[in-house]
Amino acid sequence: MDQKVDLNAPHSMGTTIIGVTYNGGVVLGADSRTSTGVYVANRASDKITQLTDNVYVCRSGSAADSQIVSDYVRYFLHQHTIQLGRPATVKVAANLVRLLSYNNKNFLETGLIVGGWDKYEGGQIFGVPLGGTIVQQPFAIGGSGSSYLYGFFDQAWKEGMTKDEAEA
């Protein structure tokens, strides 16, 4: 049984991330596989990083564009916070991730999912997918694995769920 691989082949980099709002908040969930093909080359990697003590990222496609998207949007809400003295809204941390990826969009493969809480608007989720448009919904799906979810999602989102409703 002989088997060719074709390094040239484009790598598919599987990955599936949601983003549910709820009455009172949000819930963010990531699958921790990371895939390079068919190579797995780390099956307990964490797809989610904080920006703010309020504000998340579900990060999926190359993990090295998504990674330094997060640190640079990190970065710069740390500044906005010392200059401005109050944590910056869950809005102004997806438009800076909106921001970078749409500025960088011929040089980026990473989709992204912003999620958080503010005293203002309350739970928020934005989707930024490939390419650096940005687009509130009440849930945001990602990754390869996004077009399996879909319906569940139609089906089993309802405006005012409760925290153990998202997480279910």
Contents of the next structure:
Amino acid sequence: MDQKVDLNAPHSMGTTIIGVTYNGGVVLGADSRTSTGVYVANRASDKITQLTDNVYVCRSGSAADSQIVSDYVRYFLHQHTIQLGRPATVKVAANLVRLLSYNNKNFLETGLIVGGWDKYEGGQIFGVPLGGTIVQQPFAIGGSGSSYLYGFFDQAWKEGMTKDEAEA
Amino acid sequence: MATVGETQRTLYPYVTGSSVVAIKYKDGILMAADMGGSYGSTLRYKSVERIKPIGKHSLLGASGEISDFQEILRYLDELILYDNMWDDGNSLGPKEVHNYLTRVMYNRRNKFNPLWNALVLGGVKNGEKYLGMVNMIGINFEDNHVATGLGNHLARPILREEWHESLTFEEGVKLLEKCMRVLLYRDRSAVNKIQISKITEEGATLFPPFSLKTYWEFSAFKNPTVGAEGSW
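Can I get the form predicted together with the partner chain as well, since the one above is the form predicted on its own?
Now the complete complex, all chains and molecules, led by this one.
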């Protein structure tokens, strides 16, 4: 056996995640592989996680970090929705993610794409990369697999697509 | 990220903006920056606004870590809010905002947890123009023309030669475009989507982004295959 398998390597996701706005809302996509070094720890992971009825997040980077951030944000958003009396907006959800990412930037290694729909601004996508920058974009890609997609999206993306075009 | 006991240290930036260049001109301050956000060596975000108006009298431009810049904008929001709540007819001018930023940056540096930015703060109040810079280690100064990052090496020599007290708006924009073009040619992390903004006694204006024309008509590029058998 030439390669040593480091079972204590952090479960990193080796991921590709995508979020796209279209003329009715947003479409989110992700692959399903979680790897620990060279070993595929989970080949059926669900990297799109629900935060509220109308906001979801795509997770990349460290599996543990992204899961814990999602859990905290879901908890805060739940309380916020009760207090507010109406569904939370995508911007609020994204900013909660940003706050956790930024204030704990020394400890976390996770890049997230927050996507959802609210009645004020319609479909929105926010990228929250490492470091806790928040950036609203018409489409966002992330994860280590996204490097291959930059060129494709630069060429193929256009405003005002239908849902089928966005999914394709 | 290094953690020594309870202390934290910021070691490196993630999403960064490249240089900002700013000059005083006849009516106020002109500031230019490109709209790129780099993630290491890859140009990840191409619509990052790195110049923002602050209050009634100032413009803030930033290079370095974008998340820290966004946090600084929130601190300044709070500062301006409290200032407005006094409702006393006075408002924070650029000199005061620059001083506030200097204190924030220097104190963070002393705690080994810097905000990884180089900031350019310009503005006009009561007819007096002000242009200053402060960076992540707390170095700050005031001048007629300032730049951050590579701009210090590439743009300021041009400005030292060509800046003068009574630049008109058009002359100022042309001068900034000249500096940004050099940065575009010679700075790896620059992107050809420039935002220029001005601030005068009347207020701040952010102009829509535009791209610079570049020159590539070198004779060596014409007929490049001459003399090289088999190339196309």
